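The chain below stands alone and is given as structure tokens, in the form predicted on its own.
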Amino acid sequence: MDPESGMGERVRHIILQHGRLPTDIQALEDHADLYQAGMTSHASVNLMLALEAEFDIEFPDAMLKRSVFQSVASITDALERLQVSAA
């Protein structure tokens, strides 16, 4: 899914609220590494929980890895895959 879509903007908003980034999320590219931008492991757990609540999904154990939460693009892609598999 295109990170510039409505879902991508929703993801950015959730990152803004829960990612605890010292950098403005709107200034980052879709494929920018959120961990290099300052997101901690603890913040990524909070982000995951917020994404699950917002999109009414649950990340399976196989998706609980750093690469899934590494960028706006990777998060958006994971959400799209979860929504397709739930349909």
The other form holds:
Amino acid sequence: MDPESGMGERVRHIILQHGRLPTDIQALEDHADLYQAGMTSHASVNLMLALEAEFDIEFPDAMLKRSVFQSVASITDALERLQVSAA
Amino acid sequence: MSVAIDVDAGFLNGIRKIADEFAAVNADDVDRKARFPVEALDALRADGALSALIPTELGGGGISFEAVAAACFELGRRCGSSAMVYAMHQIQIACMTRHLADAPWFEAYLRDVARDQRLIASVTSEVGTGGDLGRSNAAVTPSRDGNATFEKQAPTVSYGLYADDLFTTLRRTPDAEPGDQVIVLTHKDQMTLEQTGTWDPLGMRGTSSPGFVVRAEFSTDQVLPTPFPIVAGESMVPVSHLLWSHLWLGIATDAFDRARAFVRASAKQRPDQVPPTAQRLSHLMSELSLLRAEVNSALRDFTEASATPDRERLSTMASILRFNNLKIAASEQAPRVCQGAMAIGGIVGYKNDTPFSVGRHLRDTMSAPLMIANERIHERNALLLLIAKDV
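Switch from the form predicted on its own, shown above, to the form predicted in complex with its partner chain and output its structure.
Shown next: the complete complex, the earlier chain at its head.
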């Protein structure tokens, strides 16, 4: 996974809109913990819905867990796995 | 395998004896005086039952989770408050044994629990967080000598004055976000408890749960290494819902047994007629069996999910929904069964001093929908249902 990829930027943009972080998402590293940065579980569900809409995918239940949505890197990784399997 | 089953069976025999000889005998007095069930807890200590869930290599009983759940059921049949104290203690033990991460301080602590049969209470609720377990105001605050302190305003601490140790959720640091929580184990001699309220509730009166301001000074080794959100999701929440549900089922089962005893007593007076209450008992049996089925299937789901690698399945939203549903269903069904039992017994069920009294059962189970308010759980489920697929 390339952290500079377009997908990483799109993910950051969606986190900015829906993650309701009290801190600046651009100041966080790809592996920084979004929950520690203040993302609530409520906001994380909104983020999941927004990601499903943006990338036109559905997260299967096995992926709907805290660790998958913990960082920009883990989200990008999950999206890549889904798009690879969909291709 | 058969050795493990024998160990579980021996443990449960001991629990049934304690339930009959100590919990049942004192249940009405505990309820009337809203006092801690000291006799049952002393007997559980003497039996080594407080360390049942601790693995044998750490000096514990090595009892299965299923057997401990059954113990909560058995105690619930005789005294709801004793069962609740036992269940809450075991919830804290389960959180530690399942998330130990080889931390030497916690391994040594669990050995102490097994040796000294220490009783652990939890301080999770906090004034100003709106009852949300996943948020804290109080924080682990570094002190000058390399130790740490906290001050937490807790609206209720069950059996706080009777516990040897407290397990307290806190923000990781004074700068951390409300959801960035850890859980800290502190000893009585490291704390002061300033009582801030009284305890004169409708039911579960023996749990002795007034509010406190808790202040503690402790070593940073006493912070459980696994972050609290993971402990909560994989253990504290599902284990709480399972053990509580088992004891609610126990209370409802005893209410049903008392109603049945009443119906049989009526039948013996006129052996040539089926008493009208017998048919109502049949309806009540259906209600009780629904409760039992939900509790049993949830226990099976939990044991299976706990056995998946990294307990992966327990951290999914589908799993959160599953155990939230257990809590809602069991907490609504248990008082319903108790109320049905009271309707069968009529005035002798309503009175507090007959063999068919179920007032305490009804009052105790009415606490169930409030322990983590069901409406709050529905609110959370509503959100999760937007994204979860198979539920």
